[in-house]
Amino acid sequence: MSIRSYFMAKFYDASMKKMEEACMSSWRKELLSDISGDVLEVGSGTGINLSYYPSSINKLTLTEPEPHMLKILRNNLNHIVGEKCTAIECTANALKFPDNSFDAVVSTLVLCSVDSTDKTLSEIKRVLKPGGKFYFIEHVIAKETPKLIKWQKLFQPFWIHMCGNCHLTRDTEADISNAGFKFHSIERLKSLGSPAIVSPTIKGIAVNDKA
């Protein structure tokens, strides 16, 4: 455990109110409004999502590797979910649950941080049921803006010490796919409150394929 992510957890959820209240507010509450079933949440933080679940779910499960994360995310659950609810140290990448554990799997704003995308989108392909939905938020490299590529290229090395293994080129929308996953719905979103390197955002739901 390291000084940088004891402070990253302790400012994490300051550091982000002035998008949340922009966009990701907004945006979390519509994902999330028709999901159901067993969940499980990748890489939760401090449990952020944790208020826009709705009681159509029937067991929520959330990961998340950072201990000092973990511990805050803990204490925030105890006040809003109870019981249908537990938090488990456990990386994206290397999920501790079987085969088609899930009917749904989520993540926001994980999957540019991960050590590796292809291991993290293979995981919880794994660990979704046939016809499972993967449900998304994610910052993503600005494809249709070569400008900002230019930027987000020149930043990224200081994002990544910064800001947890952050990267800001990552072309999430073809991971995704390439990964097996079928779109049922993709949104390309610009996030507000925010620096622009970061701004360019994905939003939707896939469907675990396979057979």
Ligand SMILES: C[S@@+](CC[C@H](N)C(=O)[O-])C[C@H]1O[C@@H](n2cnc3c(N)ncnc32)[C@H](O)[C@@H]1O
Second form
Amino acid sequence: MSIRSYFMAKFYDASMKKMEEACMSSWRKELLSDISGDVLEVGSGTGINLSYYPSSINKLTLTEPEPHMLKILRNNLNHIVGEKCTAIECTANALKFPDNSFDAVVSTLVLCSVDSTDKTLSEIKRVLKPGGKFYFIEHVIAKETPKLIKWQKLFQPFWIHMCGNCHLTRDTEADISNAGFKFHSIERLKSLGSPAIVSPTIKGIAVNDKA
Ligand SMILES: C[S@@+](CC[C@H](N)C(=O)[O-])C[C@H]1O[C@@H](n2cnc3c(N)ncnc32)[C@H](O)[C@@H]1O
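Output the structure of the form predicted together with the ligand; the preceding block shows the form predicted alone.
Then the entire complex follows, led off by the chain already shown.
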């Protein structure tokens, strides 16, 4: 546990406020509006998504590996939801659940920070039921703006160091596809209220195609 991770957890919601108001809040709401069944969220952070889950879901399992974040998450959980929701300390690189456990998995602004996107996506695929859905909002490499990629590459070492291993140049759309998911929907967006280097964003739902 570092001082940096303590401060990141403590000031995470405040640091997101502008972007939440400008776009993220409505994107989260749209994404999660029709999610159903047994749902797993990876990298839940402080629990920003909590208020966007429909009350009709069957069960919500939130996971977060970072102890300071987890403490805030558990505190927020007590205030918001009841028995159908639990928070577990767990990395997305090694999910503590049996195969085919969930109808849906949610990841918002997490695949940029995991150690291995491939390992994480293969874990998400493993715990999803066949035909289960992966809901995502992730900031990505600026594929359509080469000039911006240069800035992303320049700032990336600093960003990784200061922002909890957050990478700026991941091609997460390709990673999701290469992991064997089929896109049910995908939007390529630009977030507002954030620095340009983190603005290219993908939002969508991918289906677990395993037999
Ligand atoms: C930018 S925050 C996003 C928090 C929240 N999902 C949101 O939408 O605001 C990134 C989160 O990913 C978590 N994280 C980092 N590495 C992870 C890993 N290997 N597995 C799961 N979560 C991870 C961090 O602790 C942090 O809570």
